[in-house]
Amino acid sequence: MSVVLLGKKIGMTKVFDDKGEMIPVSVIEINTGTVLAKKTKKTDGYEALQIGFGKIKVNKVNKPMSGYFAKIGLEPKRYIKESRTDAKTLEQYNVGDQLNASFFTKGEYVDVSAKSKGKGFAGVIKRWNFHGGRKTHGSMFHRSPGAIGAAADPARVFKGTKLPGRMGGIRSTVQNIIVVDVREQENVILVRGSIPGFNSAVVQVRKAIKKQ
């Protein structure tokens, strides 16, 4: 497993490559992370990096977490994320190290996860891209899902049948999207195409698992 960094989705724009071709990109502002702890099999039973992100007011931190940050000698963080990794990766980092946009390189592939936009209750045409029925000759079948039963045997609706229901608002991941540019001064990365979530949403970015 690779190290996961948190970021904020700024929005979408377009850039042009060396050939003058337009590339649609999503802009992600990387939230600078601080290594809080290194979990090892000997001490914790598994190997992971614990990383803290974002600032938080002191009065918003409860006593257990205040004691934890005081023990490690670092400022309290708003988010704490653990990334499962291996011993070789753990050796590359020390407590207090900063991780930002420079963690990624131009041309590599990443996976981006976030909570998708919630779109409320939707019918089968919007939710599942059904074609719908004919709109003429009094068919009365325009945007409805159609028959869902299975006759006398087995006389039930099969699990997983595509029906109207709540659309969006779930965790979604886009895999293997390429990093078009890394702008370290602005602490942002540009990735090709769209990513889940609304503008200003918190997203998780990691180096692509399937492209390693």
Given for the second form:
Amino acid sequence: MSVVLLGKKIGMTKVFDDKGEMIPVSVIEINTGTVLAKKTKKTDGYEALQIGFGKIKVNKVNKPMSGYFAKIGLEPKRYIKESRTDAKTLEQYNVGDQLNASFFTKGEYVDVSAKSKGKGFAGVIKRWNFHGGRKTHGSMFHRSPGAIGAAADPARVFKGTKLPGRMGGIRSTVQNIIVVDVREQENVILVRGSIPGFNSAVVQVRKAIKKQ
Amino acid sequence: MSVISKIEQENMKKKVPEFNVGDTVKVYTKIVEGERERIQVFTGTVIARKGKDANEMFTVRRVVYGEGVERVFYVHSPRVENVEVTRRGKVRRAKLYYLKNKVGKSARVKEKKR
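Now show me the form predicted in complex with its partner chain, since the one above was the form predicted alone.
Every chain and every other molecule in the complex is listed next, the one we just looked at coming first.
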């Protein structure tokens, strides 16, 4: 369980490391987060850090939310995200604290989640990596799924059978990617390799849960 | 300026050696062998330059013992120490891929006369 920050996928480029090796990187602009509330076991039944991200016009905030922000005395935020933490990490933060790119350090591992690019209604070759048949020599089996089960005995198609359908556009996560660089000036981090989502998509970045 | 172009700019060399397609060049590349670092020279004809800005690459071709060898380098790679032009070539194409099909005398590039 770790603190999740929101960011914006800017795009991809490449950098050279100190050995001269080329590294493909994804650029994520961290949306500076503000700690809005600390939820404790005593008052809420669980421990979590409530963080708000992004600007929002005052007239776009609905009444209940503007009341909430007025109560804690902070500017309204566009996104509110809760991160489950333990009591120890909770102590390190105060309401109003800012979290930005410097939350991450160079060389550490992170997980990045986002909504993947929608591929529409995709066939089995694209969606499930089926091989398909040959195009020529009288082949009548090109890109279709082929057999999807036995006949009379089950008399139905089993659930979970790989068939054509909607692909992409769902939340997906890349785990354990290394932070190549942290640029505090631009509030940007560079992570190795690709991350889900289109450019300018909202992504969630957290310290890698499997590397703690 | 966008963040990406800023990052790319920082990864580019300030001064890039000047050479063109058709030139015979010596490419000085840094090679790391365990702890030691040494410089290896690859000599040949530049047969292509492609990409732009931080993505620019060039291909150098030479024939070693009758076998064609081509290496692709990043112009802005820190491993490419220097590119020294030994002979300016006179060419009428941007890509000299036709050299791949030529052997011996016909696989030469004319020298540029000033």
